[in-house]
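Shown here is one chain on its own, the form predicted alone, set out as structure tokens.
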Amino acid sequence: MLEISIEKTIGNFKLQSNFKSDKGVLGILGSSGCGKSVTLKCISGLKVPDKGFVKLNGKELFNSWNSINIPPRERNIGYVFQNYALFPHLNVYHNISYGVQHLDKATRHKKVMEMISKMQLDGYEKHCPSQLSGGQQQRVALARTLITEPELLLLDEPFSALDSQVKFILENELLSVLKKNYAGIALLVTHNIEEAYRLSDRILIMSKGKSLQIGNKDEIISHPTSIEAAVISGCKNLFEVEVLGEEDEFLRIKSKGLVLRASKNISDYQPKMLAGIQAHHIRLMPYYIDKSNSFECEIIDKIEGIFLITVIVNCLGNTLLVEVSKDDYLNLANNDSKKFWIEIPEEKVLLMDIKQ
């Protein structure tokens, strides 16, 4: 178990990071400059927090009140940087063996060759980093880290500089390596919600130096607890609503001319709330279906993506974004009547305190 509660001020930026993480991959998600990488550096000992504590599997690595600050090399933490930070003058064998120089020659050689085999790097022992593909460099960096048997693995945006095709390949390789060869705790820093979802078991959302929300990745995406968390988790439809009252297990809410039902996902609701609806949760159709949250709308514009089209619609005075596949959009465009309806699942309407 990793437990941290730290504060660190750098110029005008103040980090206040508090969370716990057990075995598996925790994705730390947030925009650039929110404190993700500073958090990793404070955990690893590369930066010293102003106050607080860092505890790993019951051992205090840092405690400002007890004057504890274990040196980075003694924390048993592995760190994989954005550019992998391989030694360019050392071949694969010597890059991997770098962290186990304290072992006798025979033991060191055995561990290095076992790691080379696990990482499918057989035959590349004498290659330098410049002679390797991106995937091979990544495996060498992971091998160099994992050979030290770290209790905690820190991954600082390892795919940020890669194009999408290479990124998907390396993501799959990383997942495979972690599942087969690592049973500890891993923290993955990223600013990409889809990358966090694909690679993580749980997600921590950070904003402006603070930990906003942590939990199962599906829960984080489906039920953000604050406006900032909703935006970071990819919610594209946020609008102010008036709560009209309760209706069974639902709330009736109103935004301009739009009155709809929403799940009572918040117990302490106010007369004025903020509603959030993920763009992919709204159904856009060329016909009416008899459901409580079905409304006629007008298509205003569209934004084309590689696989999806974001359709901008006006519904009773509200501008909403709806994500549809390209095939579905073609079917909509061929609608002779040119009339369209949206259907918003009641359980997909999220309510948040407008003051957050």
The other form holds:
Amino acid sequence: MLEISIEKTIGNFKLQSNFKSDKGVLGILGSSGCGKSVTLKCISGLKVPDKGFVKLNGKELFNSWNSINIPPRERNIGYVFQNYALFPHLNVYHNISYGVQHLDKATRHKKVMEMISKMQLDGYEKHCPSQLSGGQQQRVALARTLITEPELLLLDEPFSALDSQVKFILENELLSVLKKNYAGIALLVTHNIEEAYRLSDRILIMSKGKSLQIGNKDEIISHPTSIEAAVISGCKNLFEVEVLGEEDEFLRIKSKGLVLRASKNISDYQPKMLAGIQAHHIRLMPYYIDKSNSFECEIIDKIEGIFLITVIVNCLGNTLLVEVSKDDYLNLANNDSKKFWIEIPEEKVLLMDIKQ
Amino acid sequence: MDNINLFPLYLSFRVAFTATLISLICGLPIAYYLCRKQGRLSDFIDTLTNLPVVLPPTVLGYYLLVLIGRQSWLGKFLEEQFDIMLVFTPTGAIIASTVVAIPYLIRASKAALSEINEDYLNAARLLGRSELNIFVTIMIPIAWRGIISGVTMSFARALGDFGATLMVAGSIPFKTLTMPIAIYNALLAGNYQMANFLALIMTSVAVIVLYTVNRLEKKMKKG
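What does the same protein look like in the form predicted together with the partner chain, given that the last one was the form predicted alone?
Up next: the whole complex, starting with the chain shown before.
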């Protein structure tokens, strides 16, 4: 179990991070400069927090009140850096054995060779890091860290420097290597929601130096509790609404001319709230269907992606983004009808407090 | 060849080698300190170590005389307690050359050491190594080209020193007469053969040093 609660001020930036994590991969998600990497550095002891504590498996690694600050070399934490930081002057064998010099020669050699074969690096012992492919470098970095049997593994944007093709393969590789060889707590820092979703079990959302929300990855995506969390988890339609009142199981909300029904997914509500709708949850159709949240709209513009098209529509004074697949869009465009309708599923409308 | 006296050549190389070795031993820890610490004290030390580059060698020599001359506290102490005299001895020449040469070593090493990606050092820290251990196993091996380039530069500088050595060690034939001073003396005496010979050696050393430094710096950039 990892428990942290830390504060650190660097210039104008203030980091306030507190969360707990148990075994499994926790993805720390946030835009660049939100304090993700600083959080990892504070946990590992490479940076010293101003205030707070870091506790790993019951052992205090840092506590500002009791003046405890165990140096990084004694924390037993594994760290995989953005560009792997393999020692350029040492070959694969010596990179991997760097962290186990305290063992006697025979044991050390046995452990290193075991690690090399586990990571499928056989035959590369004498290669320099610069002679290796991205995937091999990643495996050496993992081997170098895992051989020290860390209690906590920190992964700092391990894929940010790679292009998307290689990235996908390496993500898979990392997942399988971790599953096979590591059973402890892992933290993975990333600014990419897809990457966080694919690689982690739970997700922590950070914004402007604060940890906002932590939870199961599906819950984070479907129920962000704040506007920042909604934006980071990929919600593209966010607007202020007036809550008109309850109606059966639903809330009636109003934004300009648009009056919607929304699921009551919050216990209490204010007169003014924020509504969020994921762009791919809105349906765009060339005909009217008789459903409660169905409205006529006007297509303003479209942004073409590789597989998806983001259509910008105006619906009773509100600008909404709707994501449709390319095929669906072609069907729409080929339709004779010059009128379009959108349908917003009630249960997909998220309500959040404005002040956060 | 009768006019050529090889003693200055021998003495100069001995002085320069020793001065370079001392520069390396003292300069490397200073460079390490300067690249690690950023504060008023380290800025002050940085300025101090670069002073010999800017000051005229005669001024430097004068300060050294004030510091280690026979009238100085240190000079008196050494002479009275151990019967050691530093001025007008080869040891004095070594001290003068070291002071002149050490800034080049510190500067080049500091640049090379501070260029090392902090992640390497952090990785080593998390793999359980102490700072001193990291300096020896990671920093020096990665920065060795920069350090060697500093060593060659300071060797060249130590070999060629004229002013400071003259002030501190004088120009006693067969005792403290180094090459640059011997060239000057030879010219004064009209011994062109000697002057040409020594000048040729100095020039060759300079060319070799500059070429080596250039090659190393190019390779360092390539990584």
